[in-house]
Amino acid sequence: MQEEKVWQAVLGEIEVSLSRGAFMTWFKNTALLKSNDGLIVVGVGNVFIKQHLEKKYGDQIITTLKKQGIKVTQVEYRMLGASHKRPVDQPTQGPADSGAANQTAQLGSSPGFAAKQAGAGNNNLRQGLNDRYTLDNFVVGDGNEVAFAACQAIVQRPGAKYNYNPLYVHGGVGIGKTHLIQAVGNAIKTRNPDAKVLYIATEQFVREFVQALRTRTTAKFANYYRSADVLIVDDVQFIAGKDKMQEEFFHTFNTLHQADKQIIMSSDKPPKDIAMLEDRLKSRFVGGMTIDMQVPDFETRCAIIQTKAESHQTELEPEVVEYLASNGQTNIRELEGALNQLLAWCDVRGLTATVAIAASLLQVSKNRPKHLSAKQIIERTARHFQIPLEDIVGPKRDKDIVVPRQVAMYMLHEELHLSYPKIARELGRKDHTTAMHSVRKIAQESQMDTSLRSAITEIKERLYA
């Protein structure tokens, strides 16, 4: 069809201007449905992609269409019907691609992806997948679009070489890591019910291993996890410092990876920043795709609130949504907690949610402790970087002490709004310009350095836990 050729040309030009993750998230499964006398109709997979294309990429799409000689007076985005949706495991291909397409289409019956145990279907409780977590109800924004795109690719071909294996996503508390990695497992199970998909939180993984040691059933434990087609491990940082557990996980990882089975992990920090994690595990964790998931931006927070309100069969006024999104909640759990509190309060009293009600409730439940002191911030920062308190406030200028000291100054400025002279005194400095330089330096570098940004986020979360 002419429309398909035109759209492939448009996608080809757009792809070179975007990151791989952005292109796969927003354009991979789109189609040109109609081009008639200037009216262009683009088919999309869901409402979030529709909104994002309209808002962020609309002008680029129009410009690229015109470069292809297409008359454009109006562009509409419509949801793709079942008859238009192209199965993601059967991409459009020419004769040269038929072998790859057949390999993908036969995913469910291939020996490399079949369940290894007849009783695999009886392990639903142990697998721990929550069917409420799906890719369809995961809200995509600038802070997580690359991770989302990688997960979409994994669903198409789990365990494929050079296809995000292992996938390692990291970021602060409550930003959707668990939702996303469980959604991948659910999507794979939907596409291939016979696949052995195992999801487990690391704390449970450790408990099971300890129990296996006590009962001398480590072989059974190892065989269970090493027979998985997809292994999803949440909060993998908790194996750090546990020597026997790390050795067991190392061998499980190797067994699965060498057999082209998919491994997905989440953590609160990148592998290189996990203290007491063996180097051989660090090197394997970064051998696939490592993605830093960020705190959702304002637009994404609004979309999350709207989506969760709809799940409660409630429609909020835009002003209420924007107030909740801008009132200091930085992660999804905080947003959901604020929304649930508002909806419950209004439901009991038979009221409609308003900005005034939300403001009064959130002011009462504001979780910033009034007793937070400069000393607490400095102590927490020193503890995070594992240096003595007397060093961070002392005269030493070693790099491993100077950076934590600068972070502490930045935190005092951001959290307590102390003056620069006061910050300098709290850290044992005489010149307030040192504090000014430190605050500005950390503010700038945290925009580029993911490990530094993660450290600041973790310190804040510990302070307000």
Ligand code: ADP
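Positions refer to the first chain, counted from 1. For the two forms, the rigid core is made up of the largest set of C-alpha atoms that agree within 1.5 Å on superposition. Treat the numbers as computed from the prediction; the structure is a model and nothing was measured. What changes on going to the form predicted together with the named molecule:
- Once the cores line up, the CA of residue 393 ends up 2 angstroms or more apart between these two forms.
- Put the two forms on the same core and the Cα of residue 299 is off by less than 2 Å between these two forms.
- Residue 381 is among the residues whose C-alpha shifts by 2 Å or more between these two forms once the rigid core is aligned.
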Contents of the next structure:
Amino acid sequence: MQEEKVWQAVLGEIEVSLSRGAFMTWFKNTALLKSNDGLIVVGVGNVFIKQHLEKKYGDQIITTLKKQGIKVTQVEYRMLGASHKRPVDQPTQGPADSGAANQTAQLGSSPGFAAKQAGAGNNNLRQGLNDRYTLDNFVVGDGNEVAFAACQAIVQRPGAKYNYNPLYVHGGVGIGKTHLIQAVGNAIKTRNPDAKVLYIATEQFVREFVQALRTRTTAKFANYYRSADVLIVDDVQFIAGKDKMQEEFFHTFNTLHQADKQIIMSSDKPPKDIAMLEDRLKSRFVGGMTIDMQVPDFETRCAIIQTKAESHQTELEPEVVEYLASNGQTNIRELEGALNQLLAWCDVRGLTATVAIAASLLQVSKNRPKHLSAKQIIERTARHFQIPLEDIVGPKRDKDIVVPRQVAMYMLHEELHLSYPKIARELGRKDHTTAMHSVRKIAQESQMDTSLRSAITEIKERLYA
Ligand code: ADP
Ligand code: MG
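Structure of the form predicted together with the named molecule (previous: the form predicted on its own):
Every chain and every other molecule in the complex is listed next, the one we just looked at coming first.
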């Protein structure tokens, strides 16, 4: 009890000195386990947090404890909760999180979990919700902390007037939108099992609606969705251009909103940028809270990797984590893909993951099997930036042509590993140093510039779709 109070005071002080993201990531699930004549034991959620606290926040923690009048000679960080043994050693443990239990079972039965992982949790569907996604296993940091905070507020008071209703989160592919909005649904359901929480991917929504039209059951369809307490619509951009569906959704939206039912939507872009979306929907969508999600920063990416590794009962060396987090994956899904690949590869061979293994695997996966041509990449890039193909390979030097051209060069380098002279030729340049300069510039700027980074991700996704 005493410990708890002391720790709350310490946390309170540390919280004001850090960004919210950093605080949530590193200190959210910590506790003071023991304070005994100078020996302090701090409980932490996982090994990565342990290492990070020791390395980066150790001194600050000691100073802050001392300020509270606590004698400190030694601080130990200890992992809380579940043991970190291999799954075979703990066959029938009953963890609180059934999603983790499923993964454990899968892991135990076969080493090919990376492949199975993709379909994991399909049997836990409850009205579209997958309990693999929780707020607890969502790592908070720069890029997603605002969205996370909004979601927490919604879990406290779903549908509350003037609050976050509707909540509209948007951002590039693979950055955690689905995870987050699913997690809200799960959290609301946990707090209030009677709540009717419906999650629907928009493509499914549209298919169901078309089916209802065909079988003349649109009233039933409408009633079902209009009776929700919480309606979560994922990838709502896919409603664009579907007139009847938009009409239907408009009414469902209004019915729910007027009844103070919570509506949550995700999309790849803000409402104003969705072409062929009715104006009345656009204005409804921005009537609550609109939040832009970005790829999390490096530290947060590290924490995500470590969390994911732990859900596979694996601890990774910090260097491996850092290598993965800095190795060019432009979104979390890719990052997770690289991690799963690494874990599966090592698992089958009974090896411990190292930077060298990670590097060689990632290199192989860079030479993706699909045959892409330079022309396809250039065309796709031009289309993305909505400029004519003649311009991107032509002589113009306006800024809105030059940047797409540089991006195209970067893509040729990253995806096809073409030489600089060849890249220059493909884009109608004579001098290979132009290509070299452009590739470096984009590589550098995409570290900082999130909109550039998401442009690259989007072009890639389209190319490999
Ligand atoms: P989106 O819907 O934006 O395309 P997803 O929600 O499907 O992205 O996320 C892709 C993968 O990355 C999922 O497996 C998800 O669990 C994981 N992920 C993304 N962000 C986080 C995060 N902050 N913490 C933990 N996992 C994350
Ligand atoms: Mg999604």
